[in-house]
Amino acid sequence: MDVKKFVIKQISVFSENRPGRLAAIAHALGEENVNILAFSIAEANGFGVVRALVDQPEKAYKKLSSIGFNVAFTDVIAVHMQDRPGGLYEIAKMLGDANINIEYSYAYSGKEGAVLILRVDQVVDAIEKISKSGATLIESSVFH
């Protein structure tokens, strides 16, 4: 299995949390038609980090940084997860019992089902554990 085909470059930008920050990462993104497909802000002592699956990581990047933001990338997997009661406890059991630790995650739910999109310390690991087991793992093309 080519694992590299599941792991996903997620944008991380860090800014001062303070009004008018996202709107300005949002704007941007927007100028050079970067669509923002999931994100996720976190807080902690004034800053916030705001990481984001984005279609062209890359032009993010590049813009992002141009006008002064702090932007590094992360490699992240996603899987279907059953939108169910117990969904999230499955994939967090199966990794967990396989040792390997989840450093952040986030998630989301729509039509076509529930999707989590996982930070772990072993991404190799995670993927081949998440493919063993049956549940489906989303390619990166699918995201940029």
The other form holds:
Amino acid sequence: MDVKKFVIKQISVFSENRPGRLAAIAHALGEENVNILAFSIAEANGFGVVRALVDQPEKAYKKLSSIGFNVAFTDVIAVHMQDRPGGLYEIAKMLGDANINIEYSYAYSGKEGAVLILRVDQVVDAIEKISKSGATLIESSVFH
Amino acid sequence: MFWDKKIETLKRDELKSLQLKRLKKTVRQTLNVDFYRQHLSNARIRVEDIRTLDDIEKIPFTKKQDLRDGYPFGFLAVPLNNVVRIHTTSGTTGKPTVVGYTRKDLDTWADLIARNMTMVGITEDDVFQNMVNYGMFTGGLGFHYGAEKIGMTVIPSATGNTKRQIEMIADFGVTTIHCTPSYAMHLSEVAEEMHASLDSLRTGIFGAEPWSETMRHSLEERLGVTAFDSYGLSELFGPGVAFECPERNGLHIWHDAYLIEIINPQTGEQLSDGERGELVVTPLMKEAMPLLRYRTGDITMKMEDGCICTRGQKIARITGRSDDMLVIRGINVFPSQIEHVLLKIPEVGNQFMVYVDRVNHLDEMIVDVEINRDNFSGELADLARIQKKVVKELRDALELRTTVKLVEPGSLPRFEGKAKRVIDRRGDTI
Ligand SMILES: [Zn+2]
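Given the form predicted on its own above, what does the protein look like in the form predicted together with its partner chain?
Entire complex below, previous chain first.
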């Protein structure tokens, strides 16, 4: 199995917790015609990381860096989730049974249906375990 | 090597009695100055009241502003026809400060410079290029006379025309240079562009502005010198007051010529060895312009006694100005200490801002620091780890808990010239 095709490039943007930062990121990406498919914000004391899945990660990286943001790429994987009650439980149980260590996750519902984005410490290992478990991984080409 | 071994290594007791003798003489000399006659009488002190060195504490301080107010000749203790030279120091605001020298003053001063240079192994065999201002600034002529006294070959190149400076170093086989650390850096860059050799250089004397250990390493590497820190102040003759010995761990200050105290700049109280505070100096050998308890504004501390070179007690390298000092929960904090901590942490930048608030009657210090653009992994956990690290390093250095805020790279103000990195908001709320 070509595991690489399941590795998705998330952009992670360092951001202070102050008004207007998220708007500034979103506006800049809009200007470049970069489509934001999903995002989440993780906060700590006074600062946070904005995580986003976008259709054109390289373009987003370039644009945000050029206006001063500190941006990094992070490898994540996406798992298809049944869009019905208990859908999240099934996935969560599978990940737990497969002993996959999740650093963080966030979900969104798009035209591909409900999707769970996962940041795991061992990407390749997790991809193999998840596909063996019968769950559906979504290829990166779906996003970008 | 010693220029004057006996005086440089004087035993504590002998030194103290010499200091006391010279202190009494100095106090008497100041009575020729209107300001000091008034100053001492206001404090109800007569010359006879100075019986021990500790009695100096009875004398009020002399401040830079006092000297400015005395412009031009208000602090001269000798008739002008005994003054053989005048230097001035330019203040950032207002009138300059005038300093005068008798013939004996110039001789004493040159002698102190000769001690410094001999201490680091410079001899009459050395060729010395003195790349500082020769005008009203004391750095040029001060070193010039000291170097001549040793018998060195002196090149009074002064400042400017860096290419010519570099050619002279090569053509004259210069072994020793004196300049500001920033000019030395510039010199090394120009030399590199010119593909010029600076092979003859062995010793670099740098002073007149603060410079870090990091700067020392890069100057030594780029110029092929051993770099020494030189401290002085025009009010105390000029350069030559204190100087690093070959150990390069603190500066020897010449105790027979300068009686020093370290004080808490807020309260004026004397501090013990190892406690950082403002350097206060009573020069003991000045004729034309004696001073009592002059507040230098420079922050340092007395180091532990006992240097390998057997000379007297050292002071630490200057870490800032007393005007910049903050008192947080009773602890003295200097912005320069914060800067030193940040320099050691590659994950964050060197720019910072400090905010001080009073919350429930307690001082709170917030330090804003930029994360380093190249060090962002994208993970929140790594950022939290960096934040913790900065808090810990600051706590170790300042003995104070601070709140550290990580901010976006490039978002903090950049300063040209004097930086205003501290915003004290404690006065804003009652
Ligand atoms: Zn020493």
